[in-house]
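Next up is one chain by itself, shown in structure tokens, the form predicted alone.
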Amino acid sequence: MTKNPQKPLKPAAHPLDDLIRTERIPHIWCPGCGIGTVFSSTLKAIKGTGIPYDRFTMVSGIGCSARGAGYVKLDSFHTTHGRAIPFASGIKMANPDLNVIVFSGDGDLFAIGGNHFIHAARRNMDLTVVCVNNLTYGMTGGQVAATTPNRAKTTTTPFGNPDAPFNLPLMASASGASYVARWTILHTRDLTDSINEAMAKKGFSFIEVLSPCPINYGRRNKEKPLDTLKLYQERTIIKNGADPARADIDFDRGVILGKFVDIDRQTCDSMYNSVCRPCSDD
């Protein structure tokens, strides 16, 4: 008796494969970083929603986050260095029924986009901005950015930062954002909740996620990936509704991380109507 040979196992689809370009996978993002985790928790965010795929699109400006618009099985946009949330400004106004998505970096939010993102803030544009904050430029070298801690040291900075980095909640929470948290990759499912609720929210919804940068920020601080995720789970503390002023990152003392603002105001789009559509009725 012959037996049938066995015929190969087809791989087992993956629960995102409906939200993911796969014919560009493997992904560029290097071992023990954390922005696939984050890049994860918001595709099941999105899916969590029930809303349809073509209600949804995704943008993104330049750097190692930013190259999520490109593996996302929506309409998205890779657009300029910094200019992510203009361009999804742009999309939102042109369509205020899509439910706009910024998937980006610290580097790119905050540095070269930071006054864009004051102003949609103080706008409340209707937008939910994910911030994958590994608190340098990891794409570019390592460089020092407007998050990276007081004395870290990096390729620009090799002798330690002078700076203080910018605190992002208080920024957000400053400029008039409508919701505002901040989590680590290590809160999986309270980050897919809280962007679950962001998108939900109408007006601007800002989530910050830490997230290891072991190539070009823990090899230069000597900070090894697993060291990484034992502070974020031995010195964080989550304290939802906290003061935006204390949400410095300071893991000595302790980092806070919860949501600390969800608030209702007008959106940039029903004020622009009260005040567009009495005009155009005369």
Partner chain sequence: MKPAVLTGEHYITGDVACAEGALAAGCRFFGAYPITPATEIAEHMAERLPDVGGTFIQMEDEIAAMASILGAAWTGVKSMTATSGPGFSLMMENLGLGVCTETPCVIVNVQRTGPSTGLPTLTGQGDMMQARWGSHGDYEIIALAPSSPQDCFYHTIQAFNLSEKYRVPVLVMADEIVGHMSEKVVIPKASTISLVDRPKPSGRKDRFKLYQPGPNGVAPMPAIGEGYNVHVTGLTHDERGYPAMSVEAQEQMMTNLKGKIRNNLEDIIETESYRLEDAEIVIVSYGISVRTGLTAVDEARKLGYKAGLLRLVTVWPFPEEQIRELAARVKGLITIEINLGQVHYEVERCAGGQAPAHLVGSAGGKIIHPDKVIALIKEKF
The other form holds:
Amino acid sequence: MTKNPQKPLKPAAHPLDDLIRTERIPHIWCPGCGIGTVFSSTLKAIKGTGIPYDRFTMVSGIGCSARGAGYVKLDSFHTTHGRAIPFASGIKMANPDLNVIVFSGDGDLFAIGGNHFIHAARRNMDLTVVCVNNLTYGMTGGQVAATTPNRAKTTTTPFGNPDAPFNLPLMASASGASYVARWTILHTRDLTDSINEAMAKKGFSFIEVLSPCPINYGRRNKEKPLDTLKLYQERTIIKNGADPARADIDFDRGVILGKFVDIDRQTCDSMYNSVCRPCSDD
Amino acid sequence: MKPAVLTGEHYITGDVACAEGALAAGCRFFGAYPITPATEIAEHMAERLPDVGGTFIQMEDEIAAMASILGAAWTGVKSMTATSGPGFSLMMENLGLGVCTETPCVIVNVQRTGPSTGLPTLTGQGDMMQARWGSHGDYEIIALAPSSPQDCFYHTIQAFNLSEKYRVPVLVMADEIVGHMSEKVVIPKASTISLVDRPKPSGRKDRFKLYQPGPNGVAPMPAIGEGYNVHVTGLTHDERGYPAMSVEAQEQMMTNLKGKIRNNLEDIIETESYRLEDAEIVIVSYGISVRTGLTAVDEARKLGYKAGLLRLVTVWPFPEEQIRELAARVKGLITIEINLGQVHYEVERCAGGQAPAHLVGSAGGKIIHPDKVIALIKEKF
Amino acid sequence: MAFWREPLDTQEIQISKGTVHIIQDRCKGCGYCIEFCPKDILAFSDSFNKKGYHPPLAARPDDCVNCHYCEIICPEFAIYSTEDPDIAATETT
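Next block, the form predicted together with the partner chain, ref. the form predicted alone:
Complete assembly follows, chain above in first position.
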């Protein structure tokens, strides 16, 4: 006679379970991957706003991070590669009352979607863009990205990356973003607070989150997941208000974290109302 | 402030008529990117939309324009974009997303001559096969072809109605001549224009399944913020909308996507005929080339040929049955189109050897002269 | 620590106390919670979960201060902490 294993009467409920499509858990992210952490932080930040969940929507592109939209229990959109921002812009402009979160990866947002990113920032489109930066294309097996450090090994740079990576906070701030911050998955509390602050912020908010891709990036660059997190702990420095021009990712020199930009500028939808609808009652 | 429906008689271009048709149909979001010869649609919408509570945004490229109208559609509004050849190519990726996610929207393609940049200011009908198959994968789509500015007005309304009813992107395949020529356009009273809105869900929100087909094969569609917590993905998905990476899920999804169009062909397909009752020679045409055909029919009749014309208002889905029936009773079919054979091959396929199918085509740049059709009739019949 | 003076208000400060909950079958064994728990209360368990990973266990459960760090850094929504009701009750008195 076999005995059923002892189970608690009520299945344990994680405090974020009300925002997760629990029937789709476990998610596809590998052991040690940091996307789940960024996702948790984002959900915690949504909870922290106190705004009803049906006032939020999440849009993703394509890639590992972009699977986030599939796990969040909100109206959520998993779109095409690089196109999360213009899709989200359509949502925001058609219904400015919604809080629109773009959750995607560095390959999606900054290579194929780079043009959309700078234009949404220029317009100050009222979106909260959370970018999980794992320095590579994880979903396709670890190819060089627009964020891969110089000389790093990937499947398409077997001799090392000959190119230079983007400095994402610099790009965001130069393009006109209202809010720019960078954290790592180790800095969960700052990250959560920052996403929360960015959601409350009117305008284009951008949060870069450094996150390990142990399987497809770390493995080729002799970095175990815990090694990467040690780097985040030991080789980063929090400097709020730092010049984003100095925010290159160079762990030998130290990587700057914190809030780089927090300015007030009219958003795209409010400008549209004031410029194009001069006769309206709003 | 002008009303949304500009009831009255106007002397306007096809492009402007498209825009007015869209406004009359209830379109309240336009994602734009300028391109000749479709720019005037965007320009007109930029001016008119804020007045009627709508939103116009010029995006950074056609990829973004197409993405933005899909996003807007999910907020519950009717949305559209307009473009031409090169821009149409850029829209193909997200057109596929629209098909896969069953997102209603309208895309006007004011065709010019290609390939590539081609003749940007001159007419062409070379995007017809791209309209049918341009995005990757297998799918069904609806495409209408206006022959005049008045058609532009009505076909754009019809495009929105079909798009809402069947939850599919609908293409209005105009061309440079139709888009740029001015003619009288009669806009009726708003109350006489029949409009269709997408089916909306009812019942328990927690049991709602995003892609569970309704009676006509089309699933109801909630808007963002209505509490249904929908997940919308371009991945193969199950009825809940969740990614389902299996052969069975793919087959089920394709059955739904194709079925909602293929099982409603009678409702979707519209054609017009001219002197077709006793015709022995049938001209098949669409868009601006219909005008060549109409003159050619009259000329041919004067010469003693029993000619008639079948105008394809709906080019896709293709009126296969109608062509088949005609082919069984006529001496021959002639397709007129400003390309070197696209819809012609569809006509030939459906004729199935019952009657010869001929093409009067051109490399593009101008409307085809009826003399070319008469010459062919004299030669072949 | 021996050189440090004990703060004068130590007796008045309530250090919250928590209970760690582990949803074993969600864990993929990355070890982040174990490595970075500020009170070092977690350790890998010897047992396997149904996916074949070693989930964490609370080796020193009494030391949990309910800081929620494990809850957020866990990429799997597999661990969380709740405030110990007994302490909460004493706090209100």
